[in-house]
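Only one chain is included here, represented as C-alpha cells and corresponding to the form predicted alone.
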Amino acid sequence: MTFRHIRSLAAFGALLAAGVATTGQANAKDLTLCWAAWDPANALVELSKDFEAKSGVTMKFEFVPWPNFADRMLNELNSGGKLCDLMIGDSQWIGGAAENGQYVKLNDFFDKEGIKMSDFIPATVVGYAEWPKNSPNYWALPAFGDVVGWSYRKDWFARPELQAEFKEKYGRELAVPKTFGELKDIAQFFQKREIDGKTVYGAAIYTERGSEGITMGVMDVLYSFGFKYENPDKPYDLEGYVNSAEAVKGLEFYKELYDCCTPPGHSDAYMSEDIDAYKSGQVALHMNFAFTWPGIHADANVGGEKSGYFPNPAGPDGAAYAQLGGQGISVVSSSEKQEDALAYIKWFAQPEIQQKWWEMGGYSALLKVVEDPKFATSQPYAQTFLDSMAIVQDFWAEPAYASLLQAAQKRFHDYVVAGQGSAKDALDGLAKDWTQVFDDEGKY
C-alpha cells in the first residue's frame, strides 16, 4: 500500500515553532472540512474561527444530515473526490480509509509535533485512530468522544404517588436501573400511563433499518449479555460466539424491550426519531448517543432538572459496556493542501482548544480535559459521559464493515421489529453470513 506523502515537512515544521502554522501559499488560503450535519458541527464551526484568526486559513464546511452521510463521504473517499481535505469519519471506516490509501497516516506528524495518543482516552485511540486495531498506526486523531447512554425523566421518577406505585408493585426505589432487567420494568411501569393528561410510554430505542440504527441499538444490549464478535483466541473465528447463548438472550430482550414499551409506530427510529419522541414527553427512558444531551439539558419543555442521565446497565451476569460512537478527524490523502490540514489538527489538538471543544457543546477525548477534577460536575451529564466511555466496545472497523452492517440490519430488524423466526435463527444467520463476508475477503 502507497500513501501520497507530505510535502514538505521540513518547512512546515519550521513554520509550525511559533504555534499554529499559516503557510503564506497562494493556493492554500482555505480548507473544506466535512463531517455530518448536527449540532456539534455547528460547534465546530465557532471554535473554527479561532483558528482562522491565528492561521489566516478560511475554513469551509461540507456537512451531509446523517442518513446520507455515509453514502455521501464514502463515495468522495472512494472517488479519490478533492471536496475534502479533512474528514471527521466515523471509526468503523478506518480500516478501509487506512487499507485504500485514503486517509494521510499521521505517526511521523504525531512524533514531529508531540501530539501523544496516551493523552486520549484509550477507547477513543483504538476506535477512532487505530488500524489494524491495538497497532501503534494512526489514522486520525481522537475528535468527537460519543457512546450511546440514556436520558430519563427524572420528574416523573420523583413523583410521590409513581414512586409508592411502582414500590408496591416491583418493591424497590423508582430510580436509575442498574440492570436491564430493571430497565424493562420500568420501562413496563410507564407504558400507556396518563402523566398531565397525556398518554406516555416506556422507551424509545433505535430500529431503524436503512443506515446503521437498529444495530447500534442491538450491540447496545448484546455487550452487557455476553455476545462475542469472535473467538478472543482466534480472530474470526465466529461460531459460538455472535450466536451464543448469552447474545441469544441479548437479542431476546432487545425484541421484548421492542413489543412491550416502545411508541406506536416506532419501527424505523434512531437518533433523531428517538430524540423527538423524548423531548415531545413521549417517553420515560431514552436511548440514544451522548451528542443528544446538551440539547435535551437546555430543551425548554424537558431540560434542566427535568432530566436525567446514566450509562448503559448491566447484563444478567452483572457486566455493562456500551456501544462506543464518535469520530476521529483524518487527512484526506487526495488533498492538495495536506499541511494546512495538519496544521488544523496541530490546532484542534491543543488542550486549551480542546477544553473550548468541551465547553462548546463537542465531547473532548482528551485526558487532561475530562479527568480535570472539575470536569464531572460541569455539566449534568459529564460524569455518565465518563462513566459510559470507561464501558465501550465497538462494531467490526473492518475495510468489508459495510457488508457486515448491512447483513446485521436485516438480521436484526427482521426478527426485532418484523417478528420473523427467532433470536437464535437471526443470530445464526448473522455468523454465516460475516463468515461469507470474511471468507470473500481472504480472511481464512
Second form
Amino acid sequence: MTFRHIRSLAAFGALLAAGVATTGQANAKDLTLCWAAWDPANALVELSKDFEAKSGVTMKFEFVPWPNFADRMLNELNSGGKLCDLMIGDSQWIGGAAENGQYVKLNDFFDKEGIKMSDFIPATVVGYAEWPKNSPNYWALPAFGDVVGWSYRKDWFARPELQAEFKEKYGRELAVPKTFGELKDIAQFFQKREIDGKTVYGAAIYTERGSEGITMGVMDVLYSFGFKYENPDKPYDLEGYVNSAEAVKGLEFYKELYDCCTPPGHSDAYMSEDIDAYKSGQVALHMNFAFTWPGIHADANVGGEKSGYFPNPAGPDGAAYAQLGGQGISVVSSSEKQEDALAYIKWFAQPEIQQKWWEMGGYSALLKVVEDPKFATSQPYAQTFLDSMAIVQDFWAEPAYASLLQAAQKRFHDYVVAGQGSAKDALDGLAKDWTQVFDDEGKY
Amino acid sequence: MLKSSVDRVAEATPRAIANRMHGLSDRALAWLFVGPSIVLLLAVNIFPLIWTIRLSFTNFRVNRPNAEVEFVGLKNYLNILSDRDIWLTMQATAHFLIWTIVLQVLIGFTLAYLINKKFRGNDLWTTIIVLPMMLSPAVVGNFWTFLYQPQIGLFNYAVGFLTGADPSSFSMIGDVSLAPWAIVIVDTWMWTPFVMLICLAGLRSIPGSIYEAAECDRASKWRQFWTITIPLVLPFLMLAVLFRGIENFKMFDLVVQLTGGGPGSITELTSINLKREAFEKWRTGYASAYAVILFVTVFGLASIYVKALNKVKQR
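What would the structure be for the form predicted together with the partner chain, given that what you showed me was the form predicted alone?
Below: every chain and molecule of the assembly, starting with the one above.
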C-alpha cells in the first residue's frame, strides 16, 4: 500500500467519522414515540408540539394500525430494538414488559417529580401502570383512558312510529337498554328494517379473529353475566370460574346476538369495521371503544344529535361491567434517550396538558380533569365515559398474555362465528388451554 | 503463432494484479470466486436452519430473554404431532393445496391450449390473462374481501344474478362451508395464469413436424392430443405443479388478508398457525419444531416428486 493510498484512506475515514458525529448530534434531540395508528394518535402529534417548543426536542412518531400493532411493537421490544424511546403499549403488555425488563420502572422518577398515581383514575393505574397488579410498582403513566361502550341512533329511537311499534311488540319504551336482554330486543327490532328506503341492521359487535377483537367483545358480556377469571381465593384456579354456568349463558348470549342481529358478512369485524358500519348508517347499535365517540359526534352522517351513548348494560343478575381499553405511556429500557423520554412524561402529566389532551380528543385519566364539574357536560359522551370507567375489568395482563389471548380468540371465534360445538365446550376448552399456559409458566 | 484467449487475457492483466495473483492455482481461484456465495449461503440459510433445529429441542421463548432455556428432548415434536388443532390446520392446508392445484392445472392447461392457437388478438388476451399474477397478494386479498362483501360485493351480486339467490343471504368468507372455497377461488384466479404460461412454453416447444408425421399416419386430433401433446407437455405441467405446490404449502399473505384464518379456524393454514405460535404466542422452541416438521414434509414430498419428474423427462 503506497503513501497515497494511506492518505486517501485517512481522508475517507475522517469524512466518515464526521458524518457519524453529525448524525449523532442530529439524533441527540429526537424522541420517537410508538403507538397505534388511530385518531387519538393524531391528536397527540398536535399536543406534542407544545413539548417540542418548550424542550427543543423534536418528536418523531411511529404509528402502526391496530391489527398489526401488537405484532410489530412486541417484536420491537423483544428484540431490544432502539426504534421507540417512548411506548404507549397496550395494557395487557405490562406484565411481560415489566418482567422482561423492557420498560423502565418509574417509581423513583414519579417520587422525584412529585407525580402521584393517586391523581389518576384508579382503574387506569391498575390497568395501565402496575405490575404486579395492585402493588405500588409503576411501569407506565396512564396516558389514554378507554373502555368499551355503545353508541346508538338517537334519531331512529325518537321516531314516533318506531316507538309505537316497539311498545306494542315489547311492552316498553324504545329507550337506552338497561340489560343485555333489552339490548338484544332492540337489535332484533331494527334487524333488516327499512329506514328511509334503506335496509338497516341491529348491532355492530366485535367478531374479529386475527388479533384481539372477538375477545374484547365477548368479555364485555361474560363479565356482566358472572364470568370470573379465577378463584378469588386461589390464584390461577380456573375450573368452575372460567367455565361457570353463568359464563356459558353469557357466551350463548353473544352468539345469539351475532346470529340474530349483525349485518351480513360481519364475521371479522373489529374497531374500524364496526365504526364503518355505524357511520354508514347500517346499524342502530354500535359496540366500540370510547375513542370512537368524538369521531362519531363530529360525523356529518350520524354525528351531533343523531347519536347517543350508553355504557354496557347489566347482565341477568344486575351486574354490569365493561372491558377496559386504553394504554399507559412507558420509557423503553433499550432507549438511549431515557432522560428526554422521562422529560416528555413529566410534561405530559401536567394537569393543564391533560386538560388540553381531553379537549383535543384524548381521554385523560387524570382525576383533576375528569372530576371537574364541567367535565360530564363538556361532551355528549363524557358522562358515559365516566360511567363506563367506573365498571371496568381487564383481560389477563400476565407475561403469557399473548398465549392466553390467542386461546380465547380461537375458542370464541370457533363457537360464535363458526358455530362449532357448544358454549360449554368452548369455555371448557378455554379453561383447559389457560390452565396449560399457566402450567407451562410454572404457576402450579 | 496464434495466441490463445487465455494468453491474451493474461497479457492484458495489469502487472500489479498479475503479481498479486501469481502462484494461485485454478482451484484456489475457483474458491476465491465461489467463496463469498458459500459464506452468504451458510450465513442466511444453513446456519438459521441448524439453529432452528437446535431451538426445536428447547423451551426457548424469544420474549423471555432472562428465562432459563431448558432442553426438552422430543417433547415439542410429540406435542405437535398429537395436537388435534394442528392436524385440523394440516387438513385445511391439504384441502387448499389439492383443490388449487387441480383447478389451476385444468384451467391453466385449457387456457394455454386455446391461447396456443393462432387467432386475432392472441397477444392481447395473453396479457389480460396474466394480469392477476402480477398483483401483490396482499392487494388481491384486500380487494377480494370487497368482492365477497354480501351487501356490495360484485361476486355476491353475480351469484345472485345467475342463481336468483339474495346476494346478502350468504357470506363467502364468513360461512364455515364457503370460506375454504373462497380462498381456493381467489388463489386459482391469481395463479392460474402462471400455470398457463408454463404450459404454453411446453406446447410451443413441441416441434410441428411431429404433428405433421401424425397427420400422415392419419392419427385423429384426439389421438394426437393424448399421444403427442400430453406426454410432451407433462414435464412442464409437473414443474408447474411443483412450483404451485411448494408456494401454496406456505401460503400466508393472501389468506390472512382474506379471512384471517377464520371463520373460527376453518381456513387457518399451517403457515398462519405457525406464525401465531412463533410471533403471537412467542413459543419459539415449539414453533421451531413445527417449522422443522413442515420443512421435512415439504422437502421430502418435493424430493419424491422431483424424482418422478426426472423419470417422466427420461421417457
